[in-house]
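Only one chain comes next, encoded as structure tokens, the form predicted alone.
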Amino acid sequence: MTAVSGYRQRTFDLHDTEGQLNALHEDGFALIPNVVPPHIVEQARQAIDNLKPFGFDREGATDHYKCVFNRDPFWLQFTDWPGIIELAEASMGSECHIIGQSAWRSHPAHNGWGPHTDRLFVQMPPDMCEDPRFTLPILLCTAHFYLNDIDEELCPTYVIPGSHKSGGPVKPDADGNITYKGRELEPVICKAGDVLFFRCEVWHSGSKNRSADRTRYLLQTHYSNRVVAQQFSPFLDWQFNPEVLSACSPRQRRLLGDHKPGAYD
């Protein structure tokens, strides 16, 4: 773990896989500064500007483009970024894969507020989740690659540390407040090139773009254990891009689904 000035959550060195993994179990997320260098951040922003809507994509106050890894080999590097892929494999297994990759452009008036969990594979009482004899398996995680400096006006991600141990969905109290063990949703203030890697059960939310004239750029890579099916839209019409496949390394091909035969294949 490292202490970086200006960050509200604890942060981790890019190659501190053990510390990051412990944070996934303890807090439900790991914040990793200085992952993507500035020139690639700028390239990614330009690449998002060049995307065209397809399938289930949408544009407006919020532009959301799905499965961008399949549109250009440029995006493959964000499937196995050094330091991030090691955490994915340490937490979800050496045969983990991606189940999607989404690019976002959130303009002024964007409203992403809506506290939620991404997926609950099991529900159980919190005392069971917090029992030291039990470790909740990590089956699905998302890496947020931030492509702007994020302040409280520019739609930060909000999280409640430890809320993945609630054993259930987000539960507002009688007054509509959302807390877990006395902790409220807190904004993740970070820099362009930082990564927030979080597990699917943690209580979190997007937020509003309160700036007058700034647009937030974000890339998400979604990872899962191999037992979770890949979810590449538009589903029945899905086809891999031959140009992308020809550019893949062996590890990237596995992340896209080129697995060794298993028990259910």
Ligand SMILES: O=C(O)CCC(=O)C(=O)O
Contents of the next structure:
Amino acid sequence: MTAVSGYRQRTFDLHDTEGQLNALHEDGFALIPNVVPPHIVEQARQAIDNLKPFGFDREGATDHYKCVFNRDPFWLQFTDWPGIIELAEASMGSECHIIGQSAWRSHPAHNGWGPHTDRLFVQMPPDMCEDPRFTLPILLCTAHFYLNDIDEELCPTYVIPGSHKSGGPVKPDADGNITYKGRELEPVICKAGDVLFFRCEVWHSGSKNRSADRTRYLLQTHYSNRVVAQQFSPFLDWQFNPEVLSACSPRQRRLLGDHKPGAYD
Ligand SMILES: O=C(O)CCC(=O)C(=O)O
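If the one shown is the form predicted alone, what is the structure of the form predicted in complex with the named molecule?
Entire complex below, previous chain first.
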């Protein structure tokens, strides 16, 4: 763990896979500063500006483009970014793969508020989930690559540390407040190039863009254990882009689904 000033959550060195993995089990997420250098942050923002919507993409106050890895080999680097891929493999297995990759532009009218979990594979009482004899397996995670400095105005992601151990969905109390074990949703304030890697059961939310004229740029790479099916939009009409496939390293091909043959491997 590294103590970096200006962060509200604990942060981890990019290559501290063990510390990050422990954080996924304890807090439900790991915040990792200084992952993507400024020139690649800038290239990614420009590449998002050049995206054209198709299929289930949407544009408006929030522009949301799905499976961008299939549009240009540029995006492949965000599937196996050094340090991040080690955490994906340590948490979801050496045959883990991506189930999607989403690019966002959140303009001033964007309102992403809506506390949720991304997926609950099992539900159980909190005392069972919190029992130290039990470890909730990590099957699905998302890496947020932030492409701006994020402050309270620029739609930070919110998280409740430890809430993946609730064993269930987001549950407001009788007064409508959302807390878990006394902790509230807290904003992840961070820098351009930082990564928030979080598991699917943690209670989290997007939020409003309260700035006058700034747009948040975000890239999400969604990972899962191999047993979780890939969900590539536009689904039935999905076709791999040959230019992207031919640019892949063997590891990137595996992340796109080129696994060892065998249903249980
Ligand atoms: O916009 C954000 O920061 C959060 C996005 C989110 O919650 C999600 O994609 O599940």
